[in-house]
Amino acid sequence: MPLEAPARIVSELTSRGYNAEREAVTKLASAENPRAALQRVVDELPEDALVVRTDHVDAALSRADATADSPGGSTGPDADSAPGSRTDPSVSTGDAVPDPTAADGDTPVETKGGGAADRSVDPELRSLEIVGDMTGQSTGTGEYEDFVAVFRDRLERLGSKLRGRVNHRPASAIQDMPGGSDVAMVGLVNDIRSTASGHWLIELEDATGTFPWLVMKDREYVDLVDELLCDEVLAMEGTLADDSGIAFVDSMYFPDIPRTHEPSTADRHVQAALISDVHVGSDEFMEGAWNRFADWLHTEQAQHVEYLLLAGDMVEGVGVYPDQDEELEIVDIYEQYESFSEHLKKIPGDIEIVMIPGNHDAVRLAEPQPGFDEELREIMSAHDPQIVSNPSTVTLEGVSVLMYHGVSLDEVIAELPEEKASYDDPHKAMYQLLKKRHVAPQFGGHTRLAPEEQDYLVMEEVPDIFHTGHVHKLGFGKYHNVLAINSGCWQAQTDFQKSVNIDPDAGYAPIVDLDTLDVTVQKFS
């Protein structure tokens, strides 16, 4: 089969409006005449039809051969049997696509992997299910009892966690006890300061009141007082001052991943992709990569790949910072999804995918953000996607997904030492937020937070895996075998990244196995 056939038709079809499933476009491909069988099934499709299946190429080849057979039928010549034999192979982390010739916009040619293979699948073995999705139950109206009962489904949910590992006693009734006695409590971090002597005194609340706590200097766990946040959920045990008026920290205690924790894993050998931050609007979204990384799912490497997890920033947005007009190839925001759109189009037609908001989106800016309205949704209908708010869980195959934007994360570089969080190690602040179990913990700071009846950012269950963008960096790892993963962006380096210094890693796309949670990189930059 010439390789570059299943590009060629798979950019056909998206510009008359169509996507296609990877076996359709395979089948095409190895028909005697490529050119005339597409014509033949676009002309034969369904007034309704978006997606070209295998069993519209199945029926339009067959009454093409029958055509054929019949007295005075005739194939004529393959007029696309032999265009070209470039191959450009995809490649791990660190080794460039070399593809001298090709501009970043023109068409790539495919990747490596010797054409599209058999990728029937049968939907039975498929399974993907969505928790915590908050579209459309937004109750917040913004009042004070709104933020009050959020934080109190915070300190409910998350000191659950905590409460069997510690005696705990609520604030009021510590503040009754006599000095010297054992103490434990249960609580939000209201406040961290260092005092004179260099000792930190921390502040914990819960819905009885507020306690002070000391942590002294030369104590071997005061180096986990770098890793606080505000309102994050807490357990601390001490001993009282002779006064009761504050507890000296013997040990303090986070929600955390159990270290036991065995994460689930599927029954067959398939693969999800994981991608984020496409920035479709912007000068510097690299359509040449993102159109290399399309062609690659549809070749036989890429033929285990069914599921596509995209964590945010479709588009690059209008006024979402400074100037950012400059930088806009598409100023529309509905025309940037509609080229979105036609992007997703090069996506093979039978791989489910699942999108998050994030904070380029047109969506509310406060998290949790609900997906996208109904007019957005219509747009991005063509492949059908499953769109959903963020943060959102999803279960594909029995592996549990916790899908994140993470907007969060900049405040958590911010507060936390370098060592512990970095944008060269995206991943290793993925792991502060795992510790805390939720994934926006501080209120008030960067990161814009709306009252819910319930608290949608808390990390209720131990996901197996974690998956974030929004630092447009790539990185991953374990945490108490919780998969982390920011899977970098789409989106060359702008003006305004130049500014603050963010060297985006651009053109990654992770591939997660998901009978075994391997990762492996594939790289289209």
The other form holds:
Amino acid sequence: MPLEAPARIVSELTSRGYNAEREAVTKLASAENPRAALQRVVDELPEDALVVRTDHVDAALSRADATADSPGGSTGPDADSAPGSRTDPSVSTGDAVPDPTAADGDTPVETKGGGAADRSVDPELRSLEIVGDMTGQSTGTGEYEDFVAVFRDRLERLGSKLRGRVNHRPASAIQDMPGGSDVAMVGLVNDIRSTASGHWLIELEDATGTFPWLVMKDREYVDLVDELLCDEVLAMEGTLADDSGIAFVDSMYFPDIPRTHEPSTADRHVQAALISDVHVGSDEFMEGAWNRFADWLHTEQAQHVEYLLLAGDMVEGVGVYPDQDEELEIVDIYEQYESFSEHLKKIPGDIEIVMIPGNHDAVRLAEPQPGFDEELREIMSAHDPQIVSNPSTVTLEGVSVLMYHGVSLDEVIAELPEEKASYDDPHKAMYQLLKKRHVAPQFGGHTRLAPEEQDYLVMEEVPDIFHTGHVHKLGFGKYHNVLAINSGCWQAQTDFQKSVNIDPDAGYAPIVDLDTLDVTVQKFS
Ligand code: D5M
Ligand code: FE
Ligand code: ZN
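With the form predicted alone already on screen, would you show the form predicted together with 2'-deoxyadenosine-5'-monophosphate (D5M)?
Whole complex next, starting from this chain.
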């Protein structure tokens, strides 16, 4: 007998407003009469249920058996619709294995056989913790003092990673030291200028003032100068000029990730899908690719995917860029989130979802961006996602993932030479952020900063995984053992992107093994 495609069951349940656990879908798919079984399950669901669970299906199917087996059972409301359950009781226990490839034919990857029981997930084994969520913690008023405070905090915290490595002095003390002394300083990059003779003048600032440092053009580390961004924190070591008015740089130090960093891994084989930039509401939103992704998550091949991380730009938003309205399929921002929520419901109900906002989302643009407000949370509540600020760190079974949408990547790519950061290798731009231990070092450019009393954009702890999106390009790699993943998008090329030659990687889902930090990429476009 042909089995009902899990995909069709999922979409039937979604259209009735329900999510479903994967095993529940598997069981329904393998029922003798899936359509009738689904109807029975829905009829019997408790009023407040949002997710169809395995036990709901078990209960409904076993009642169908009992009715069919008992004399006079044929008078029961659904007895006719479960005729096979009498001859083959095993169907109601879910032992039969549905063939996911019998789905609509558009499942991207062939799946292996195996017992349906393998697909069951045990939420007891999971752990998920959030650190650094500043939602509801915003204290900044945007006053000058707030900016002073946030930069002081940045210098304090990133400086503490450097102070043990150099014998540093405050800017105000350096100018009083005798010419020719060995000196070191920890500070924020205040200015970067080239001199008439081709050397580089870098002004460092600390709480006491500023001091100029000269990088000679023939020194081997002159290469590092093109990586520097204003407002990043670093240390310089060198020799004071005779008049003590400037120092010649001998070495530069970045807060950086220690080379010895050993990432944590999960104790069992479990996977997370890392995606971003869904852009629901855009004419270019790739609904077909999204549906294939959601269908795939219901297959056995995706049985170990228990977490889904979404790094911003859930919807296309309204008024984000000039002329954006010409490419909107849904013009109302709330309707965009309603539609996004419908698409989220297609994701198996047992997958834990964590999301942060991006620059297209309906929260303040300045970073850190708080998680969505109550009204939007309510709209997206069906799948019960964890909604946290941009950036935030989520720890999945011991593996910490720093999630950041990625607006600063545009700036890193614009400022640095091609080989160090480009749209084709977005992970290399991420390496720079890791090296600077800050997700958005430069103030005053593309990336807007909301001053808070603490700099939430500092990478205080070393993450095991760094997950960004925004540039709509897929790329991943390791920097000092930290896995950096930029996750592509679900939006085909827009007119703007065409005009500037951005060729997006749309419809890919990078999947990370949390026990090994290996990455595989599933393609749905
Ligand atoms: O950003 C997607 C990518 O495209 C990101 O690299 C910024 C860039 N982008 C897209 N539209 C524009 C406009 N109008 N100006 C400047 N840069 C743009 P996303 O956040 O998804 O729009
Ligand atoms: Fe985007
Ligand atoms: Zn974006």
